[in-house]
Structure formats: structure tokens, C-alpha cells
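Single chain ahead, by itself, as C-alpha cells, in the form predicted on its own.
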Amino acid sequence: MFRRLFSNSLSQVKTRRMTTTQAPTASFSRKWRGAALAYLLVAPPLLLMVLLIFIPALQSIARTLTISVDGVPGFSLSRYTAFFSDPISVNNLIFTFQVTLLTLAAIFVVCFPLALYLRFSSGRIASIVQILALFPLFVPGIILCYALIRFLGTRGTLDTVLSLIGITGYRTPYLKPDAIIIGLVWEAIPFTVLVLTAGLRQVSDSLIESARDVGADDWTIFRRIILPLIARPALIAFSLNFLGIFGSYTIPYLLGPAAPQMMGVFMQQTFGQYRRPDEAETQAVITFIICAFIGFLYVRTVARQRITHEKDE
């Protein structure tokens, strides 16, 4: 009786044993098969890109960097040196940034505002606001620069309309920097309407009725709760957009002038009409690493919030 009572309990002994030892074993290899999983998911795309975009950068870095000398190869920073050297070169890359930056400044000044009206309001009117911000969307922007050139020309229904109301001396924006402007920030309103609408929504109503019940005002709600939440939507919009606005073409060629041009312009004719590949690679890398480092700083803010999130959570 005792050996059968011994030999069972001997047995219950080694069946915890092998359980244990085989849950942990068990865990281990569903943990193994969900990441590889997600790597195996992950892996077109992330090729696509290496393939497609990070190749080609680095190919075309190599080759701005390399000049050939009898026929060896070596390095130099000639090409650089030829586009800083020239005027017309620092003015298109100046012009560029002087275009990028009032852009911003303007989408922010229009777009900020409806963010606000949106996240705060509701019924019918703010319906309508919603679907107005949201139709720039849906116009592909070789429509949008035909119907400014309509709109904002010479003779067009902007100057018709001020005739017929007695105002005369319009000067049209057309084919100058305020022209571009305009057209940007008509395609910009979309998503960065969405974006800083998005990022209110972490503005809860509860917090905004304790701050009223301590006695806050709208002005101190504003700079010390709305204002540091929006902070990296608001980061987030800034960098997308300075990436779109920086590399555009189509609007800057359609409605800007002849000189300065933004360097996406600058490029395209630098390739196809003055037949100088090389000189527009150099432009292009040079494009390239201004707008990767924004790609950084839209990077790492997004990292940032993702790791305070899974920290709250």
C-alpha cells in the first residue's frame, strides 16, 4: 500500500515537471512563430523599399561623389561645390525654402483654426465646414492649377468680379511666388485639417470642464492643455507637409514663374531641357538629404509616441 501511494505521488512528481518545463518551451515557440510571422509580413514591403527608394539614393550619393581622373576613379566634391557656386543654383534652393516656409506658416494660419472648430463644434454647419476642408481631397492638382489660372488671371473671374464692384487694379498673383502659395495650401488643407483634428481628439471634454471648474479661461485651456497635446500632431503635419511642398512640381511648374524655381522645377529642366544629368542628380541628392532630415525629426516623433503609448498603456 505505501510502494502504490509512493509510486503515485512519485509520478504526479515528474507529470509537474514535464508540464512545467514544457509550458515555457511551448510559450517560447508561439512567441517565435507570431514574430516571425510579422517579419514575414513585414519583409515585401520593407524590400520594396530598399529596392526602390534606398538603393538608388545611396547609388546616386556615390556617383555625385565620385569624379574620374584618367580614367580612375576618386573622390570629389566638385559637383557640390559647381551648384553652391552658382548663383542661379543657391537662388532656385533659396527660393525653394523661402516658398516651403511661408506655405507652412499659411496652412497653419487656415488649417489650425478649423481643427479647432471641428474638435469643438458640431450640428449642421460644422458638417458642412468638414466636407468643405476635406473636398480639396478629391481635385487632382493639374485641375486645381487650371481652375486658379481661370480664377486668379488676368481677366479672370476674381478681376471680373472686382471690376463689376468698382474695384479696379488688381494685379494677378499669377505666375509669381504667391500664386504657388495659394495652390499649396489648397491641396494641403486636407490632411493636415485631419491630422490636427486627430490629435484634439486626445484633448478629452472631462479635462477641459475640471480646468473650467478651477477657474481657467479659454486662453489658459489653449496654451496649457490644447497646445502641449497638439504638439506632435502639429510636428507630424509640419514635417509631411514641408516633405510634399519642398519636392512639388506640378503647381510651382503651373503657376509659378520662370525664375527663381523651386527645385523640383529646377531639376526636371535641368534633366530634360538643358541635357545636364548630372548636374540634376546633384540637385536631386542635394533635395534628398534636406528633406530626409525632416523625415527624420517626423520619425522619431512618431517612435516617441508610440513608446509613450505602450509606457501608458
Contents of the next structure:
Amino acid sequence: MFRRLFSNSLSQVKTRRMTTTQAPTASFSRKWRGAALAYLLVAPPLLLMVLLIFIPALQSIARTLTISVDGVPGFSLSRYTAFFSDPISVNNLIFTFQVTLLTLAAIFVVCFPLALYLRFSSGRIASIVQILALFPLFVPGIILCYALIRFLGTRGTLDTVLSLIGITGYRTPYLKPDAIIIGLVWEAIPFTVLVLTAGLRQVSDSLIESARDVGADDWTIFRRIILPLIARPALIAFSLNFLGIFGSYTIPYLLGPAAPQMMGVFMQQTFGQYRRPDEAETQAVITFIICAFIGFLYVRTVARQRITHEKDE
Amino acid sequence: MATLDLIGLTKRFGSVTAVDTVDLTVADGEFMCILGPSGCGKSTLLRMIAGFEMPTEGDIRIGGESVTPLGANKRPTAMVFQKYTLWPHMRVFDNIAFGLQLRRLPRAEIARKVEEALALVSLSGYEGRFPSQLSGGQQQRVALARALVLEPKILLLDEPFSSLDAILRVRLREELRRIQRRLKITAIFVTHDQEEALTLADRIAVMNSGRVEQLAAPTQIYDNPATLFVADFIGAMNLLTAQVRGGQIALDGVALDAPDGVRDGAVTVAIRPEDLALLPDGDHAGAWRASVEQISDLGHYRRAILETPSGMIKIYLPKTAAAEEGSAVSAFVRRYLVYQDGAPPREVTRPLPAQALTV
Ligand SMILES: Nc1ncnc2c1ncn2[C@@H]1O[C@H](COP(=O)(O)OP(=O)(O)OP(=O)(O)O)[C@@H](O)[C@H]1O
Ligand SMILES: [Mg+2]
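The structure above corresponds to the form predicted on its own; please provide the structure of the form predicted together with its partner chain.
To see the whole picture, the full complex is given below, headed by that same chain.
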């Protein structure tokens, strides 16, 4: 949008410059007025971003890389070597990766069939499913957590129902990694289904019917036509979910085990309970760098999509 | 390269009957056009033949064998869609090769067949392009190549050129006809463009609300429309309702002979604009006294609107015809069709009087 704003004002400048030869000063000032307006509009949010996000982030990174010896600051990786030689920290990082990747896998296992169903069917049941898939959007995380505890916990709803029908020996996932995954998947369903369904709607019926026409069965159509055509939306859903899950706090804190911990919980504990802000900062920078890499993948995917779209038009 | 038989084919969507007991036989190597207004069931009929829709009733036979229980991927048919037909993530080569790969043909044979198919649609050398790098016409030619490369028994086309501009449309349909003749493939072409149907088809099936109203060669459809719907739908036609009394059709301002077999009562008279001729102003038997309301020069002929006691009548005149807007003339009916009670029309032709202004 900003780009359009800029190019509009620039092209206006060009046409004006060509037409108004008698009044060069007027056109000159107008040219600058247009451009200045565009910059003026982007300046406040840009300034806020720099002040509130980039500068503190850079400061943090810089602080984790310096150490004061006798009051003289100098470059050092010692905070990072401390992190990576501490088994608990490393364990928590690995645990965070494991939970994130397992959750992502579970999200796609749940959401792909849902999105396919919503794309290829219509009618009452489909709209009910659509509403159900969007429902988690309206439930705050903390409420979800307590609902899950009441439902999945020992002597919770599920346990009670199972023992009523004669199944005993229920072992609750509560306070185990499984509960984190269940909670995170639940929370990610609406967004993922929305993105995947939107991607699937771009695949027109005639593309699928043409494939069936030349002899492809359902599985071949899914693998050779549908999957490649929604690879990009899927990658976008993947990276945005990754960011949300990797840095998640509420769900792992309320539903997960005391150890190992996900990075969000770990950071909060290091900072709040153990009162070690330096270590918490290091943990935060490591988390930030991993997320920044995934963020980069996301930006690249979106940028590439825009380029191909512009070429199509 | 096979005959196609549709037997009592019916498709209902809930309460809507999209296709209503259609019986149709397409001969081996025939080019059949299905023509009709929007929503008359053309696409549904074609999609049942292709296997995308299950018939509610009836049977589809290709080469004498029923294919009704088979899915689209098992039928010896190939379809060309109206638009969005090529898979955008595959190059032209892979678009055409996809069906061959599914049939596990050897690599070299696939390459040879793709090359032949591309040559057939005059697109050799385009193998490496993506669909987004082709024009609309080129995309539809690739879609045609993709359908033909599988050597289907029946080629199905659902308004394949309707999203292209007029000049390209004419060029591509001529090319399609040439290819179809060369391969001697049985083809069914759905269109709502009557010019397209009249120029392409061996036979035309004119559909109206799910039924085939007439199945005949283009000239016969034009000269002898079997029903009033066809008469009105194909070409330009003056349709006039009148009463028959004592062997005469009493139109306002003129009386025409009622043909044998027409009883007293209501009839509709159908007159093609080219079946009218101008006579000098005056009273002539079987002619209206009229005034020229409007004249348009349309290149090789002129179209005039006449005001007659029976209302506005359209007439085609040779370029040389001397007629001016506002002048008084007489309009002589040389040939007309009489429709009564849904029975086949009765045709009457009359010799042109000597004093005709135009021939
Ligand atoms: N999947 C469907 N569900 C419900 N009704 C349908 C479906 N497909 C077609 N119809 C209905 O069946 C009738 C015939 O549709 P069809 O698409 O065959 O018409 P058509 O002759 O191809 O029209 P057009 O020239 O506009 O393409 C229409 O009334 C349409 O609304
Ligand atoms: Mg149609």
C-alpha cells in the first residue's frame, strides 16, 4: 500500500513536470509536497517500530555480547557458552523444538482434512464445521487451559465418561508435553484452516477435473495438483504457527510439566523467580534468532508470491 | 473413434431437471454441436458424458459399451474446459505428459507423443513455458493437445473458445475442425454461439430446458426449424401469430394461403428476413403495404425494418436494392413456415411476381 502511495505521487510528479513548463517552481514544490506527504504518513509507525522494537532488541543483543572486566566492557561470547554448556538450558531448547515440531505436524494432520472438506463440500454440515473450526478464535488461551484441565484432568469429564462405560486406568495428559500439544493445536486450528481453505479456493474445479479426466485418481490429484498449488499458503501457515508456538507461554505454563520447560516458561522463570535477568536475556536472544530465521522464510515466501502474482497480471 | 449413444439420459439437481430424457446417437468421427441458451443443460449433458456428473437416469454407451458406472478417470473421453484449464505449476510439456505418465509409458515415447501433439496445435517449441507465459489462445491450444495426446475415443469441448476475442475464436475453431477431420475423432462441442455451431457441426443438437428440440444438419436446422423455439433461436426470424379461417391465414394487412393439413384456429407464421422481397408501392396479392422504417448497411447486404399493419418486420436486401428510409413499398412473402399445435412446420413457397424490385 505504501509502495503504491509512493509510486502514485512519483508518477504524478512526472506528468506534472511534463505539462506545467510555465510554472516550474510551483510544480517543483508540488512534487516535494506529494513525496513528503507519503513519507509523513509512514514516518510515525516506522519511528515507533524503531524506538520500541529495533532499538531495544539491538541493545539486548549487544548486552548479551559484552562483559565488563574491572568496569571495562569488552566483547565476549561467555553468556552463550554458559547457556549451551548448561544441560537444563539445552534440554529446554531441545524440548521447545520437539513440542513445536510435533504440534506443527499435529496441526497439519488435523487442519488439512478439515480444509479439504470445507473446500470441496457445501451445505448445512459444511457451514457447521466451518463455525466449529473458527470457534477457538473466540476463546482466550487462559480459559481454554482451565477448560482442558477440567476435561482432561484426573477425574475430569473424559475420565468420568470413560469409567462410566467401563474403561478404567485413564492416564491424564495434564502436566505432560501431550497437554501442551493438545492446547496449542486447538488454538492454531482457526488460523490454519482459514489460510489453507483460502489457498484451496484458488485451485479451481476445472484444474482438478482436468486431472481426473486424464486418468488421475484422488490420491494422485492431491499429491500432484493440490499439494504443489497450496505449498505457499501451507508454508505461510507453517512459519506463522512456528513463531506463535515456539514463543508460547500461557499454554505450556498452565498445562505442561515443571521440567523440561518450553523457552517462554523458562525465560519467565529465570527472570521472575530466579531473578537472573542476564540469563533470561540470553535465552530471549536465542529464541529471537531462531524465530527471526523462520520469519525470514515467511517474508521470502510472501515476497515471491507477490512477484509471481504481478507477473500473472 | 467410436460411436456414442445416450439413452434416456436424465439429470436432476434437487427439484431442477437440468437434462431431461435425452436420446442421442453420435456417429463415429462425427462433429456434433450442442447448442442452446444459457442454463439449458448443455454443460450438464457434457459433464455426464465425461463422467463428472452421475446421471439420475439413463445410460451412456461408447462403442456400444456402457460407461455409466465408470468414473471420469476411467472413461475413454477427454475434455477441454472453458478456462483455467492448464495446471499453473507445470510446464507445457508436463501438462501434456501428465496423463501419459499416469499410464506409465516409456520416457522416450512420452517425449515423442508430446512433441507430436504440440506440432498438431502449431505450438512446437513451447514445451518449456509455464501457462502464465502463454496467451489465452495458446493456453487453449495446449489444453486441446493435452486432450488429444491420450487418443480418446470421444473429444468433449465445453465452450473452449468463448473467453477469447472474436478473431481468435474464428481461427481456433477452424484449426479445431481441421484437426478433428485429420484424426477422424468423434467430437462433441458445446456452445451457445449459433454461428460457431453452424460453421463447425456435421449435426447440431439444439437444446431447450433440458431437452433436445431438434437434431439435424446445420442447413436443415436453419431451413426447417422443427419447433417454434428453434425457429426463434437460430438465425433471425419474423414470427407472427394469426388465425386461420377458410383456408386463409388472416394476418393484419395480408392474407396468406394456409398449407394442407392446417385446420382453422391459431397458428404462428415464421418468415426469414431473406424470404421477403420488395415490390413497388401498391396492392399486390400476398404482400403487405409497408414503409421503410430503418436501413442498415452491413457490408455484403442491407438490413431493413419495415413497418406493416402486422407490426415491425425485418428484411434482408441485396446491396444493390434501391430503398430509402421513409419510402413506401410493398413486402412480398416468398417463403413461410406455418406452426400449429406443436406439429412439425408446413412450408409454403411462392413464385416472385415480375415487378419485384429486388431478387
Ligand atoms: N451442481 C449443480 N447443482 C445444482 N444445479 C445445477 C448444478 N449444475 C447445473 N445446475 C443447474 O442445471 C441447469 C443446467 O445447467 P448447465 O450448466 O448444464 O447449463 P448450460 O447450458 O451449460 O448453461 P451455460 O450456457 O450458461 O453454460 C441450470 O439450471 C443450473 O442452475
Ligand atoms: Mg455451460
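Residue numbers count along the first chain shown, from 1. Since the structure is predicted, the reported quantities are computational estimates derived from the model, not experimental observations. Take the two forms, find the largest set of C-alpha atoms that superpose within 1.5 Å, and that set is the rigid core.
Open item on the list: With both forms fitted on the core, check whether the Cα of P45 differs by 2 Å or more between the two forms.
Closed with: Result for P45: yes, a 2 Å-plus shift.
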